[in-house]
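A single chain, nothing else alongside it, follows as structure tokens in the form predicted alone.
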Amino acid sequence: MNETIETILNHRSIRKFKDTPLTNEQINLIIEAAQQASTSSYMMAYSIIGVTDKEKKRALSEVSGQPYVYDNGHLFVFCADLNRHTIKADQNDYEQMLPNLENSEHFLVSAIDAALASQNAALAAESLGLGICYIGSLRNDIEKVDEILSLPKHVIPLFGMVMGVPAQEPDKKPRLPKKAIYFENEYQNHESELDEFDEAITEYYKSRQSNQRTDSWTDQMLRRFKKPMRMDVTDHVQRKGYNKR
């Protein structure tokens, strides 16, 4: 097993960091790694915003509800970005481009491009001994995040990523078994594998070092999907010119 695979397999989310800002050299290297991610049709349909302004960072932490969005070595926000593709367009060009800018295909392309870049950034950071945590909770108030970051038309905030020198070493959280996520040739029933995983994750929650509880994975998912969540995101995405067709 090589160091890259070891880094990947050792991943865990870090939510407590030492008071050590990332250096410019680290930030530049992480962004360079992010930019080397695969991108659909060379579109590079994403932007990354590094938030260093303390008031903006505090406001984003309030949206998230998580203190580590403020207390970290650096905060990145990954955005879907089709704005730059229109910058050189005149009005006639823009009107011809609009069906593509607004369709579901290019919404997916821009979100996937951003996700690929972010995972490269995460792996680069972890290879440098840093810890990371993805922050989907910035979508708790996506309009507010849009306002804080002054995002133009065709740019939407997808998620954040906090990064820094770890001040904790949490247990590694189990993942679904291979048979529950990898199928040959066609989708297959995997209920029995979920039952086995529920047993494993229940034992994990009971025995981990902190936040012990009795729970299972399927129970978590049932609770999550029965409760309406971030229902304003669709309207915001469409107002910004995405996923309208």
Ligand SMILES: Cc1cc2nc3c(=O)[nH]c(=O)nc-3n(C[C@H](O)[C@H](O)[C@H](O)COP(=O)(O)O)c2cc1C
Contents of the next structure:
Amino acid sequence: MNETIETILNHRSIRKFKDTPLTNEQINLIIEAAQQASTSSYMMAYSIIGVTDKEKKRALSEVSGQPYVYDNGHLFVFCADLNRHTIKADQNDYEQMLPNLENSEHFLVSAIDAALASQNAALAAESLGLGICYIGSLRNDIEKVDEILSLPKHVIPLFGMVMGVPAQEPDKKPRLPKKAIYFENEYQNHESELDEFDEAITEYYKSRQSNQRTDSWTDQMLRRFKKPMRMDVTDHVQRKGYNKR
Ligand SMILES: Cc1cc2nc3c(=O)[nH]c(=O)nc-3n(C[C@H](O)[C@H](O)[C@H](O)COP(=O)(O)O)c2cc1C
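Please move on to the form predicted together with the ligand, as the form predicted alone is already shown.
First the chain shown before, then all remaining chains and molecules of the complex.
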């Protein structure tokens, strides 16, 4: 197995870091790796904000409810960003271009671009011996994050990523069986694979090194969808000029 595949297959989220900030060299390399990801039609419709201001970090940690958003080597926030494109449209035919720029297609494009860049950043970091954890819980209060980071119209915070020297070695978390996510030629029913996976994941939660619990994947998903979640995101996204049609 080559080192790239080894790095990919060795991934686990890290939520406890040594008190060692990332060096500028590491940050630059990680951002360069992020930028080299493929990008829809060369749009590069994302921005990355490195948060070094302690007050802002504290405030973002409070939004997320997760201490490791403050205690880490570096915090990045990945944003969908059509601001640059809006500026260009504004210098051209704004009226014609805006409805197109603000449609669902370009909402998807910018979210996909940001996600691809972020995963390149994650892999670059992991290849350097650093650990990472994505932080979707910034969307617990998306309006507050928008305010903390002074985001203009057509820029929305999608997720954070904490990074640093790992101070824990969590177990690798099992994934769905390949049969449940890879199909040939057409979509296939895979309910029995999900039942098998529930058995495996129940065993994982029972026997892992820390935070042992009784749980299954199905129970997690049911808990997730039973209670309305972040219902304000739709309004925020539309107010910022995304996903309007
Ligand atoms: C977009 C995204 C958002 C996430 N948000 C959070 C988060 O807010 N807090 C957290 O502790 N983990 C978060 N995670 C990490 C997932 O919980 C984790 O990747 C998943 O449980 C699989 O575990 P593993 O990464 O250790 O393999 C997020 C992951 C992704 C991809």
